[in-house]
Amino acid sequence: MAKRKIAVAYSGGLDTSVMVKWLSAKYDADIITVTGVLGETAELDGLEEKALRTGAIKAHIVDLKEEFISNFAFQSLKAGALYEGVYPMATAIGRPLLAKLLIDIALNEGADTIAHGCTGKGNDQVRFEVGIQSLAPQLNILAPLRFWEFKCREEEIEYALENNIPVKATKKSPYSIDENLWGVAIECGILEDPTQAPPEDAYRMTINPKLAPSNPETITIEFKKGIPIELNNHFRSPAELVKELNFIGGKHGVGRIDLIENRVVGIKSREVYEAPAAVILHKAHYELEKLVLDKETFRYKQDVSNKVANLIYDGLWYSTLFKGLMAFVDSTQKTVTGKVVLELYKGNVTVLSRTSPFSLYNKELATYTAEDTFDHKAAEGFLKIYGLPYKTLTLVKNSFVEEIK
C-alpha cells in the first residue's frame, strides 16, 4: 500500500525544517516540499537539497515572481486596496498565490494533505486555509505549530540536532520577517512595544529618510488601464518594474510604514513594513484616477478600495465578493492610462504632474481667467435646488420651536 503523501510549504527555516522530519514520523508519510519564489532571497540557495535532506522525497521550487506582480499585486493596486488606509499588503496578496501553488503540486503529486507552519494567532493560517478551503475543500490541513509538542524555539533546535537536521547555526535576529518584491513585514523584538520608535536594524530595503540624498529624483511612471507598464519611459516587465523602483524608493527613504494594525484574530499588532515600489506605485495611480474617473465613480470606488483591502488581509481573496468587486474595479480602470510625474525626496512622494488622453480635467471650465467658459449664472438656480432640503428643514425646526414655546 503506498504511503500516505503531504504537501509542505517549505521555507527551510526552522519551523518547516523540523516540520519535514516530525510529520513524516507522526503520519508515517511521504513529504513533498513547495516552495514558491515571490522576491530575491538569498535563502535559496541549497533549499533543493536542504529538504531532501531533511527528509523530504521530492522538492519542488517554484519562480513565481512576475505571476505574483502581475495577476495579485498589480491586482490590489488597481483596486486601490490599501488595509487600514496604509498598508499595501505584500504578504496577505502573497498567500493566496502559495495556496494555490500548494494545492496545484499536491492534486499532481497525488498528496491528500497540506501543511504549514503558520502559528496559531497569526492571519496567515486563515489565508492559508481559507484560499485551500475554497480552492480545494477534498484536501485535508495540517498546522504542527498549533498541536505539536515544542513550546519554544530551543526545543525545536534540539530535536533537529538529535535528527541530523540542517540548521543555521548564527545568531537568531530579534524580528520575524516576511519579505517578497511587493513589500516586507518586519515584526517581534522591541518593535512588540508600540511605544518605541523602530530601531534602524529592523529595516531591509529602506535608508533612513534623514540620510537620504540631498537631491531630488524626479522619476516618470506610465500606466495603461491601470497597471504600470513604463518607468522613466522604459517598458519593464512588472517584476522588473517593481525591483527597479524599490531600489529607486528605498535609497530616498521612501515606503517606510509603522502600524497599529487589527489582525483577523481580533488582536491588535504593531507592524512594521517597508515598500517603497507599492507606496510610489498607489500614490501615481491614485492621482491618477482623480484625473479621468468621474465624481461618483470616484468616490464609490474609494468604499470599494477599502473592502477590497479587507477581503484580501482577512484571506478572501478567491471569494465571490472580491470577484465581483474586481469586476467593478476592472471596469472603472478602462481610461486609467497616462503618465504620473513623481519627486521622491527624504521619504516623501510628491506628484509634480500627470497626464492621459481620457483627462476629464477642462481647462476653460476650471480657470478663472477670461479664457473661463463656466456658466456662473446657472449656479444660482444650482444653489436653491442643491440647498432646498436644508433651507425646508431647518425652517420646519424652527416652526416647531416656536409652537413650544
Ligand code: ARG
Contents of the next structure:
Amino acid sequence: MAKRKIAVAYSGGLDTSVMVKWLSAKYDADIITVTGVLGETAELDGLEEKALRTGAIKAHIVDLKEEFISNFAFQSLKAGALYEGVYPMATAIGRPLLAKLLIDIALNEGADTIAHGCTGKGNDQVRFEVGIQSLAPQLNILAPLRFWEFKCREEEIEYALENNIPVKATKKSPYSIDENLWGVAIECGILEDPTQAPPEDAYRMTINPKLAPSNPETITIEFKKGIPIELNNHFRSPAELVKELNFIGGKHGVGRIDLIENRVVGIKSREVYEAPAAVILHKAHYELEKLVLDKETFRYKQDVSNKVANLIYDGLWYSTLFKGLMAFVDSTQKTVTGKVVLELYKGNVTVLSRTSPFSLYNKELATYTAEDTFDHKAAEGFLKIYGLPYKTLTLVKNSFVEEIK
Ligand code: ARG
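Just the form predicted alone so far, so send over the form predicted in complex with the ligand.
Following is the full complex, with the preceding chain placed first.
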C-alpha cells in the first residue's frame, strides 16, 4: 500500500528540518517539502539537496516573487492596507500565497495533509490554517511545534544530530526574522523589552538615518490604476520595481517601523519592521488618491483600508468580505493614474509633486487671486442651511437654560 503523503512548508531552518524527519517517523509518511520564494535572501543554495538528505522524498522550490508582488503586495497597496496604521504586512500577505502553493502541491502529489512550522502563539498559524480551511477544507493540517516533545532549540539540535539532519554550526542570531521583498519583520531578543530602543544590529535592509547620505535623492513613481509601473521613468516589473526601491530607500534609512501590535491570539507584541519600498509606495499612492478621488469616496476608503488591513492581518485573505471590499477598492482605482515625485532624505519621505490626467484639483476654484471662479455668494445660502441644525439646537437649549443645567 502506498504510504501516506504529507506536504511540509519548508525553509531549511532547524524547526522545519527536524519536522521533516519527525513527521516521517511519527506518521510513517512520505514527506514532500514545499518552499515558496518570496524574496531575495532566502537561502536556496543546496536547499533541495538538504531536504532530500533530511528524508524528504521530493522537494519543491517555487519562485513566487512576481506573483507575490503583483497579486498580494500591490493589492494591499491599492487598498492602502497598513495594520494599526503603519505595518505594511510583508509577513501577513505572504502566508496566503504560501498556503495556496502548499495546497496546489499537496493536491497534485496526492498528499492528504499539510504541515507547517508555526508556533502556537503567533499570527502565521492563523493565516496558514484559515487559508487552507478556506481553499481546501478536505486537507488535514499538522502544526508539530504546538505539540511535539522538544521544549527548546537544544533538544531539537540533539534530535537533529542523532538523525543525521544537517544543522548549521553558525551562531544563531538573537532575533527571529521573517523576510521577503515587501519587507522584513524582526522580533525576540532585546526587542522583547519595549522600554528599549531597537539596537542597530536588529536592522538589515536600512541604514541608520543619521548615517544616511547628506544629499537628498529625488525619485519619480508612476502609477496606472493604482499600480506602480515605472520608477524614475523606466518600466519595471512589479518585483524589480520593489527590489530597486528597497535598495534606494534603504540607502536613505527610509522604512524603519517600531510597533507594539495586537496579535490575533490576544497578546501584544513588539516587532520591528523594515520596508523601504512599501513605505514609499504607500505614501505615493495615497498622495495620488488625494488628487483624484472625490471627497466621499476618499473618506470612505480610509475606513475600508483599515478594515482590509485587519482582515489581512487576521488571516482572512480568502474571505468573502475581503473579496467584496477589494471589489470596492478596484472601483476606486480606475483614475489612480499619474506620477508622484518624492524626496528621500535621512529616513524621511517627502512628496514634492503629483500629477494626474484625472486630477480633481482645479486651480481656478482654489486660487485666492483674481483668476478665482468660485461663487462666493453661493456660500451664503449654503451656510444658512448647513448650519441650521446647530442654530436650532442652541436656540432650544437657550430657552431651557434652567431645565437642562
Ligand atoms: N508580527 C508580524 C505579523 O504577524 C510578523 C510575524 C513574523 N515575525 C517574525 N519575526 N518571525 O505579521
